[in-house]
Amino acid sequence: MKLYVCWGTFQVPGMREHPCRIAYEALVQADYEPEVIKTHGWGALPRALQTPGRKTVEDGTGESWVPALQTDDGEWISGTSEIVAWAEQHAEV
């Protein structure tokens, strides 16, 4: 299982809760240990200017925004709330 994030899963001080962190924490709480892949860059850039990680996400989901989850069976889940819902439905606890 691979979780594609922007720059990390940390909380930015003084900011709202970070979407990549929320997705990561939901997976950990569901007893998963995702491989975290930092895509860097910015999702709004044209594909030619995207990082390889963002291009991988776009190939899998149709868009370059993260967080995005690639399950072990190759399914892609895009977006924080969608990843949280998936984790809750597939909890291994």
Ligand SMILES: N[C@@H](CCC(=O)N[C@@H](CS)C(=O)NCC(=O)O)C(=O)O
Given for the second form:
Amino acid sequence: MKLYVCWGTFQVPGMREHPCRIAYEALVQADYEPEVIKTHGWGALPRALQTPGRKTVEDGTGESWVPALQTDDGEWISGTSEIVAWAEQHAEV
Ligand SMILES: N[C@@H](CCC(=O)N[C@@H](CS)C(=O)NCC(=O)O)C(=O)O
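And the form predicted in complex with this ligand, for comparison with the form predicted on its own?
What follows is the entire complex, opening with the chain shown before.
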């Protein structure tokens, strides 16, 4: 599976909780080892200015915001709470 994130899965100083980190931790907690793809850029930019990773996310989910998960089945799950819910429902442990 591929987890598309912004610039990483680190905790951002000043940010209460980092959505990409929350999504990553939920998948690890469910015993997955997602391939983490850093999309960089910024979700609010128009498509012409998006990075290739953001364009891949937009093609899959309809929006360029991250985190977004592409499962091994090719299914896309967009949004932190949606990814957390998916991880809980598909826990390998
Ligand atoms: N409601 C969204 C918010 C996600 C969010 O704020 N993601 C940050 C990255 S951690 C983001 O996309 N920031 C702007 C950007 O990088 O495009 C969710 O929880 O999934």
